[in-house]
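Take a look at this single chain in structure tokens; it is the form predicted alone.
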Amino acid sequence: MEPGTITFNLAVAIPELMLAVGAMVLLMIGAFTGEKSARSMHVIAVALIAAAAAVLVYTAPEGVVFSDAFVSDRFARLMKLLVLGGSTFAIAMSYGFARHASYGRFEYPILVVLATLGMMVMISADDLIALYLGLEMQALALYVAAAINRDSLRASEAGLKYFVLGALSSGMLLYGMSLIYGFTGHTNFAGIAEAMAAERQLGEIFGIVFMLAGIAFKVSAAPFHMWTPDVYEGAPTPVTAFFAAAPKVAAMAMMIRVTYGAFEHAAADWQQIIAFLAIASMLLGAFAAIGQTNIKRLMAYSSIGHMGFALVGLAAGTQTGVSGVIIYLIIYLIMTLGTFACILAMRREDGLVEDISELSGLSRTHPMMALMLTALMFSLAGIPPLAGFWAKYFVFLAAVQAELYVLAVIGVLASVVGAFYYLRIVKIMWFDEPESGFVPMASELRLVLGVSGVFTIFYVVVAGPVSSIATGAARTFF
């Protein structure tokens, strides 16, 4: 072994290194204080997510370390920084809800940075074996935090249903990759591309279609979606916006690393699932939406049609198609966490309240409120010039580029669809009968909003250099 492997090696991991050790004395000091320390919990958690993303940007070099299992670019620094911030303001907005909840448990923040953690080596894995590390990390902290408030039947039935469903898509997963590693002779990406290169054989296609649909059912891409609308609308609302956030763009940034890093001499087999996915997302996201009545099983809704458009950009194979991608979920993730900010701000002396009518009136009772929740849902239904017209345009014009005709219509047509159910809320706020008026906002729910609400509305004047780092990220495949 050369001098200094090693110390390199735990260079470039030492993000994840940080949030791993950072967990376990968290977990300890927890044990040992119970749960009087559980607000101070939050505020460490996030000083050390913080620390983590600081140390990836200023620090960490880049690399391909531990026998080419573990890879750190410019497109994987750039989706970690994604799952910390989204992690960081999933964690700062569960400060309040814990305390009015009555639940607060220390447990919450260390299971997110554990999650965290998987999926930082999620999105950095090269090898199949580390990618189901990651994988499995992330999820098994996801299963505890969905019933993490045990004295509520939905959130136990919600853990209950994502870990038997979870449990599914990974033997699926695994079976995939038993597959690929059985006809391939390799867990490396680099050497599955490198067998694949020659002609394929029927083992090594099944393995791709088993493999995307374990995946698949991490980004909620119909039809492996069914856990979604039970698990968002049964899980604390926190963790709802948690996992309506940062663990999509882990797992759409993990699907792309599989895609074009091994399976890249098999493009035209994977991108045929990937346009069936991306199809099927988009027109039961639009329809199955529009009779709800819970804004938090909507917004479940609302996630899987959004996956399905970006799934349009990766369907598209080329470093257009994944540059859209990039910038899809940068503006996705963003607007999911100031959506969530309002609804975790719906709340009256007695408690939370889910319902959509619950908004009757808000522009009256909460003007501010009203007028960043209104851009917010604009920006959702793709309406220009706010920032989720352009993450439309650019997975749609890379459709167009690859002559996917067909999939880009039916995206535009899937879009117009799913704005009724925006446009829906939108006429509840401003034109229907006020009801009582929430309790004040939260200050940390005030940031986040405000921080998605002005990003959203002025994506334009930042437009330029989002899409130079989404090309710069996409660079790394091309």
Given for the second form:
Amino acid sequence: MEPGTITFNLAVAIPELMLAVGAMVLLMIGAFTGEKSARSMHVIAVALIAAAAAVLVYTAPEGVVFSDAFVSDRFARLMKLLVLGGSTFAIAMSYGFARHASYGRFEYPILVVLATLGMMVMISADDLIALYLGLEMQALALYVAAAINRDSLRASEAGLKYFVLGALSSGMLLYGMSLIYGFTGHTNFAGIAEAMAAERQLGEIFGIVFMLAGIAFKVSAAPFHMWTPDVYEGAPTPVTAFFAAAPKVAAMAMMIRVTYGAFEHAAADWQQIIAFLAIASMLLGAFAAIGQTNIKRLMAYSSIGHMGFALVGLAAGTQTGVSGVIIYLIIYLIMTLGTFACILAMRREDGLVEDISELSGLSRTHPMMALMLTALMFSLAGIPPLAGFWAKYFVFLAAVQAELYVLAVIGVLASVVGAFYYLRIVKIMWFDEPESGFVPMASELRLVLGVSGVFTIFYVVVAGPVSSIATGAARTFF
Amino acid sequence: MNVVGLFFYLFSAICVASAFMVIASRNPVHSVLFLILAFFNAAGLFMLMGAEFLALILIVVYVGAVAVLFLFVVMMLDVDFAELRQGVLQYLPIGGVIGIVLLVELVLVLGGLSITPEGADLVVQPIPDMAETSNIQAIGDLLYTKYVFFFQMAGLILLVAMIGAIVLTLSHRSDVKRQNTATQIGRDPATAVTLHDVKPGEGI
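The structure above corresponds to the form predicted alone; please provide the structure of the form predicted in complex with its partner chain.
Following is the full complex, with the preceding chain placed first.
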């Protein structure tokens, strides 16, 4: 090797390269064919992401490349697969809106592809710089996606709010990173972990606090959740469906890698922070959602609560805890996509409706949709034997095993309070007088809802394989 | 005190003072001008450290492009800054308390920071020695090899920013007259010039 040259095994990063090159090709096609290509762009983008997922599963090897900044291990591959799945379904669900809505623009699928690329880099980041670059790339694409319907005042407000608060959180994250780098002398996670092994200085703990606060913004954990309801409500519904699924998984995966990778020796310090975030999020998610009448706002508080439950598993600090979080993320992703398929189907002749009361009597006008949505609501509330119950069961089990009894008890209580507003939707659907029905559900929404509903109801059948996959991925850190 | 030390304190003092003036001055245009002054002094500090490429890039990019853009934006936007400041007194107590608490915490943390005696040995020495190679080459050697991943990611982030700016601001309006270069070039004297026989005192 002569000086100035360096070789990387690019095969490790093939899925990322596919998305990067594919996004640029899509951009070229879009720029030359114009707005009329919006629908075909959706199809090509879905094919691109699906191809990247196939390559990720079948050919991409595991390894560490780019001077230890980019790692692909079992955990990263599983999380990337989830993110790719979430993005694919999110683009597919916005297909029907590409033509007749004012936000049907060819740039939207490209932005989703680029955001997905950012998320994959976040998941694979083994270095502070890579982490920040991935995060910023994902966030920038999301800010634009939130405001993509620029004729709508609420969408523009949502985009601006997201941007300002996101920039603030990035500032906190960067400040934390600078403290970590200053006190440990490393940007690489392995180096940071090694430097922290002996003794920890106060500055390192400050860095951990600032970094976790910055990441908590991204997973919308209370008390850093303020942007979530407004952005969810203001952004166009297909965009909200995307926001609620894949970015949450990516940010949570990043949090796991930061806490268990870089800060593994500082577990005693970050555990209390995570436990506080978990308690605050669970309680806020349970109580603040009660008064909501807009279903998108309700889902925003619901997602805050669910991130709180997932953080319970993270706070446990054990392998069971991490595998619990992974199972939670898998189930959360699928439930959320299914619920948003229903929300996107709440459409009358004159457009989308978002009020919960619009669902009244759904069981008589659209029995199948009502049945599936009921299953999803029971699952979100955590009622056995549906998927959502098992998700909560594994994180609480991990918390109890780690002797975090207070956390587990508060979690169960918050889950009971939260059940109220999920059950209220079920009551509205089955026992209220029907309103005029919605327009028939588009086939891509039926597909997503069907897959999600069947998974939720028959989770016990696949529970064994899912658990073993999650355990295998969690073993990466232990 | 040698000359380098003198310049270091000169540049840093002006830099800190002008940074303070950025947030303290009443006129936003003055704020931007102070920002430019701060950039110039930061460039001077880079120069003292022997990073002449970074110093010049700072001036070219930040002063030449970013700050001038700021200046344009500030001049074009019709923002009443006096009105924006009206709420300040109302929120000053709570904001001040939070600020002081944070400041005390940070001083406590960073005040306990001491530089270890062996710290000087830990400083990474550039390879090859800076006496043999130029600044630009040293940066390029690292940026395009070890850090190529970060460099490409940064490029992609800029691409996202560009797409975003176009998506959010570019609009094709149909009710405006546009220049059509093809028809302009395609005109010849036969279609462009007409002769009128104008009678005296009548006009066309």
